[in-house]
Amino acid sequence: MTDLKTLNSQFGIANHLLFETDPGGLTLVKIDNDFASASIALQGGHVMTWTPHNAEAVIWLSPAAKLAPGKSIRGGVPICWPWFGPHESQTDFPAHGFARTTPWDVVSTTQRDDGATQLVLKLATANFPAQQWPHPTTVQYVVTVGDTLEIELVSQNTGPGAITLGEALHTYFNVSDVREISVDGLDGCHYLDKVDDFTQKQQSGPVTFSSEVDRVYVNTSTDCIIRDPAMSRQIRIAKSGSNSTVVWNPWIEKANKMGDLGDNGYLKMVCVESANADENVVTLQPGEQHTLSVRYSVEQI
């Protein structure tokens, strides 16, 4: 891994973008521009926080998150790639793939003319576990921090045969109280209810929370909106290249077993994930490229 001095010399932007080491040993990118602050771990390309200035945090990071080499981080925006959930045939492979615990390399950093900051990362093919993913593939991650947070996950098949990818941006959002919010944009969509043995159901009205929710909504590319009256705001999730939306909150029993959500942490977060999962996995022919992109914005209500 490149040392901090070299990273800051090559990619740091004075008074704008800095590389530093967390006490747990992870290398972090710290961004603070005219619009917002953000932090990204190079391990997993993991966006941990995004907070617009003079506003509450939008991306939720657990106060009990464990930042350590080789461990996934609870909260932020974990990258699920190149599969979502458990591997379809190998139960010993890590859930949600290997990208979220693998070091990513810095390609470029830019302070744009509009004042936003862009960070481009790539997953070095040398870091791919060959047994888990023997397919020649490149993957790049573009994070743009401004008055919105924009993320692109770009996969390209560089091998001689077709490949099939599952993927998700497993984003945790900061909310006042999950029992008082709702998620719009999924009315009428079919979903697989993982809490009810993957039974297929149809959404009626907004999604609300009074118990564990773990749902994969399929064949939907529409915006979702998290309405949070107590914060007087709504968070808009506008995506492209994604035909699945995953909505998740573990509720109290599972949260207590997880150990890294913090005291009653499940009440302060909800995951609304832009994904390609289940019947919406992506098949790439040789040379083909696919981009999953999302833009998060905050609107006052």
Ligand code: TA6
Second form
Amino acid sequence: MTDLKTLNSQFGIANHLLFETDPGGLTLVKIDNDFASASIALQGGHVMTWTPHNAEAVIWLSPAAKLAPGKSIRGGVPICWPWFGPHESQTDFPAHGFARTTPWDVVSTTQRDDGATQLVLKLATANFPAQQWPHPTTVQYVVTVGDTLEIELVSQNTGPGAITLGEALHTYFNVSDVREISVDGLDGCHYLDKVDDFTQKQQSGPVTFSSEVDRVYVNTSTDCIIRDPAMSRQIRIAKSGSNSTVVWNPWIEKANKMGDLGDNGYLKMVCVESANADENVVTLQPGEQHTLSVRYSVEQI
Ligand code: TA6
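Structure of the form predicted together with the named molecule, please, following the form predicted on its own?
Up next: the whole complex, starting with the chain shown before.
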């Protein structure tokens, strides 16, 4: 792991981007520009916060998140890669893959002419747990912080055989009260209902929340909108290179079992995850590249 002094001398940007160490021992990137502030942990390439100036936080970070080496962070934008959910055959492999608990390396930092700040990371192949993923693959992550938050997850098959990737930007969004919001954009879509034995169902109208919701919507590339009247805003989730959308709120019982959502934390968050999961996993032939990208924006209502 590169030390802070070297990181700041090589990649720091005066007044806009600096590297710090969190008390839990993680190296954090702190970004602040004319539009917004953000924080990213190098472990997991984990965007933890994004807060446009004169707005409430858009990305939710659990007040009880445990920042520690090798532990996934509750909240923010966990990167699920190279599989989503439990591994298809190895029960001892980590849920949602290893990318979110592995150190990422800094490739570049840029203060753009439009005032946005860009951070490029890569997951060094040397950091792959070989027994979990023995396939030569490169993966880069481009985070652009401005009046929108743009993220690109770029995977390339650099090996001799085809590979199949499951992936998601497992984003936690900050809401007033999950019981008072709705998620638009999935009307008519088919989904696997994980709280009803993965039964395939069809969405009718907006998604609302009055109990645990854990749904994998398949074959959908549309934008989603989180409508939050109590905060007089809606959050638009635009995506490309993603054919699945996962919507999740653990509700009371599961939240209490998880232990890192904070008191009634489940009320303050909703996950709307841009993904390629289940029947939408991505197969890359040798040399092929795939990009999953999102753009988050906030609109007053
Ligand atoms: O995306 C929803 C989900 O797959 C849920 O089933 C729940 O497990 C959630 O992810 C959180 O998973 P994690 O491993 O971060 O606790």
